[in-house]
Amino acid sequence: MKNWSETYRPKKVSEVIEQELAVEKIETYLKKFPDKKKSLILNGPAGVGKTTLVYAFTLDLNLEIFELNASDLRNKASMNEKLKPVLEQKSLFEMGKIILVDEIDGISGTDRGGISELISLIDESKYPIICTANDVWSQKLSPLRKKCEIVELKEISPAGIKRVLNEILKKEKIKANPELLNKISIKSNGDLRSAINDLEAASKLGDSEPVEVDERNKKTDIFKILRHIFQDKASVEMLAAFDKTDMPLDEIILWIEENIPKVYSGTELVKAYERLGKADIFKGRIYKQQYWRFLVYENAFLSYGISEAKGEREKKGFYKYGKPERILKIWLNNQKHAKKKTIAEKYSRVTHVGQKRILKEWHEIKNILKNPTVQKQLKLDSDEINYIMKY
C-alpha cells in the first residue's frame, strides 16, 4: 500500500504548487530544445518537488520517462553502460521522452569521470536531459553548470503546506486539527513531502495519544547563505537568512568581509563595507558592554544591509566564493605558536630554564635545537623537528 506522499503526488503540472517560475522555464525548455542549453538542473531543497515537476510533465505532454540516480552513475563506465543506450534508444510508441537523472549532486568527490562523461552524454543527446540536485553549487559539478540552465524550485510556504494538507484530509475523510495542522506546516520548513508524511503518521495514533512533531533539520552551509545575501533581491526574511548554520556570527563576518569584494563593486562596494564597518561597531560594543541586545542590530547590517547595497534587484551569474583568508592565517599562526610552546615546554624540563626566556631567545635556541642529539633528549616528534627546521 502506498504512502500518502506517494497517493496525493501531483500528477498534473498545474497540482503543483508556488512553482510558477520553475514551471515555466521546464515548459520552455521542453519547447526550445535542443536549443541552447542542451540540460536543465532542478535545484532545491528536499520535499519542494524537483522529481514531481518533471513527472507531470511527462504525464501532461505524454512523454516517456527514463529516470538514473545519480548513485547510478558513478564513473564514466557506468554512466556509458546505464545512460547512454537509454540515449541511443528510441522511444516506445514513438513518444517523446525525458532523461531523468536525478539527485546529481550526490555523485562523490572519489568518483571518476561521472560528471565529465554525463556533459560529453549531454552534448550528444537527441533527448532532453533533466537532473535534480539539493545543492548545484558544490565544487564538483562546476563542469556540469556550464553546460545547464539552473532552475531554482524554492521552499513551500507554511500557508501553501497547510492547504495541501487540509485537502489530503477531505480526501481521506478524516477531521482536521488545525493546531497539528500549524504546527506540521512551519516545522516542515518548506518540506511538502516531510509535511505530508508527519500528517499521516499523526492520523495513524488518532487522539489518544499526543503528537509530537519534530522540526526538519536543514541547516544551510556558508555557501548558500552568501549567494542568497550578495545576488538574491534584498528582503525582510533575509534577517533570519544566519539561523540555518552552525557557524557563530563572528566567523560569518569574516567570510563576508572575503567575498564583497567579489560580487560587488563601485557604490555598492562603498555601502557594502559600510554596513559591514557598523556591523562591527556593534559586535564591539556587545563584547566591551555586554549589551546582547545590539546582537540584532548586528545581524541586520551583515544579512539585509549587506545585501541592499546592490538594490533591491538580483545579480545574475556565478561568483566563485572563497572562505576568508584571514581565518586560515590565524589557524596557521595559532598552530605554529602551538608548536613552539611544546618545544619550549620539553626544553625547560631538561634545561630548568624558564619557558619565557627561552621563547624570548628562540631564535639563539633555535640553532641549538637543530642537533639531532638534542632533539633525541627532548623526544621531540616529527612534526615538531619539521617545525625546527622549517621556522
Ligand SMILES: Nc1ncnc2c1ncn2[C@@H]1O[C@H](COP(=O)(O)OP(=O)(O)OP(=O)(O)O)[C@@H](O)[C@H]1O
The other form holds:
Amino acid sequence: MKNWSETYRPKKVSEVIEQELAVEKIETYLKKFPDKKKSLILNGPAGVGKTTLVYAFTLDLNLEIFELNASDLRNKASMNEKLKPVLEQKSLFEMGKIILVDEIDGISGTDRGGISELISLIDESKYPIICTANDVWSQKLSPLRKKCEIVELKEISPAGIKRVLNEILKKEKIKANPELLNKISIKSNGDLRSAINDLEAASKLGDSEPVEVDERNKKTDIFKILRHIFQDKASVEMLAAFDKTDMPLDEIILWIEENIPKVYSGTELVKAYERLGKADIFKGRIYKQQYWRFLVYENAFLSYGISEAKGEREKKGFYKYGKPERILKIWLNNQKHAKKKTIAEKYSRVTHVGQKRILKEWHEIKNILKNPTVQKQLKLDSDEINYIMKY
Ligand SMILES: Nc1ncnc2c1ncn2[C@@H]1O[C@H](COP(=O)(O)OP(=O)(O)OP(=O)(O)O)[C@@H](O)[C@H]1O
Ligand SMILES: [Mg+2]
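The form predicted together with the named molecule is what I need now, so please give it after the form predicted alone.
The next block holds the full complex; its first chain is the one shown before.
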C-alpha cells in the first residue's frame, strides 16, 4: 500500500506549493533548451518538492521521463546500455523526453568517473537533463556546477505544511487535531515529506493519543552516530558511541538495522547482519534472564562490531541514512502500551477493577491517575507518572 506522501504527491505543477521561483526557472529552461547551460540542478533540503516537480512537469507537458541514478553513472558501459533506447529511439510519435538524474550527491567523489560521465552526458544529450541535489555546493560537484544552472529550493513554511496536512486529513475523512498539526508542522523543519509521514503514523496509531513526534535534534544525533559507526575506521573508542545519545539501545538497533543495507554491500553486509544478530541474541538473554551484564556485549556488537564489518577502513562518500519509519512507530506504540498495562495492573490490584475495563475506560481513569496522592498510593514509578502526565 502506498503511504500518504506518495498518494498525495502533486500530479500537476500547479499543486506544488511554495516553489514558484523553481517552477519559473524550469519552465524557462525547458522552453529554451538547448541553451548555453545545458542542464538544471534543483538544489535543496529533503522533502521540499524537487523530485515531485520534475515528475509534475513531465505529466503537465506530456513528456516521457527517463530516470538515472548515481550508480548508473558509475559504470559507463551500463549507463550507455540503459540510455541507448532513449537516445536512439526515433518514432513517428516521438515524445519529448526529460532525463532526471536524481540525488547526485550520491555520486562519490572518489570514483571520478561518475561526475565526468554526467558532464559528458550533459554535453551530448539531445534532451533536457534535470538533476536534483541536497548539497550542490560540496567540493566534489564543483566541475558539474559550471555546466549547470542551479535553482535553489527552500524549506516549506509551517503554514504551508499545515495547509497540506489539513487537506490530506480532509480527503482521508479524519478529524484534525490542531495541536498535533501545529507540533508536526513546526518540528518538521520545512521537510514536508517527513511531516506527512508523521501525520500518517500518528493518525493510524489511535485517536486522541498521538505518538510523540520525535525531535529533529534527536534525529541529527543518531545520524551523526550512524555515520561515525558505518563510515569511520573502526576503533575501540566506538564502544562509547551510544553514550552521546539518550536514545535507548532497543531503538538504536532499529536505526542500525534500517541503515545497514544503505551503506554496506557484499560480504560487509553479511558480516554486519551476523553481528546484528548476535546483538539481538544478547538482547533476548537480557530480557529473559535480566542479566544486565550482557548489555556490554550487545553494545559492543552494535558499535565496534557493526563498524568493523567493513574491515579496518574508512568509507568515504555520501549515504542517505533513513529513519526506520514504520517499525519505529510500532515499537514506540508498543512501548507506550506497555506502560499503560503496568499502570493498569497496579490500579487493578488496589481497586479490584478488571484490567480490561480499566483499559476501556482509560480516558476517565487517566484523570484520576493525574492526582499525586493516587500515584503514591499505587506506587507508580517515574516512567509511569511521566506517561500519565503526558497523555
Ligand atoms: N512543494 C511541495 N508541494 C506539495 N507537496 C510536496 C512539496 N514538497 C514535498 N511534497 C510532498 O513530500 C513528498 C516528497 O517530496 P519530494 O520527493 O519531491 O522531495 P525531494 O525534495 O525530492 O526530497 P529528497 O531530497 O529527499 O529526494 C511528496 O510526495 C509530496 O507529498
Ligand atoms: Mg527526491
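In this text, rigid core is short for the largest set of C-alphas that superpose within 1.5 Å between two forms. From a predicted model like this one, the values you see are computed outputs, not experimental measurements. Residue numbers count along the first chain shown, from 1.
A movement of the C-alpha atom of residue 178 falling short of 2 angstroms is seen between the two forms when the two forms are aligned on their rigid core. With a cut-off of 2 Å and the rigid core superposed, residue 199 has a Cα displacement that falls short of the cut-off between the two forms. Residue displacement note: residue 343 has its CA displaced by at least 2 Å between the two forms (rigid core superposed).
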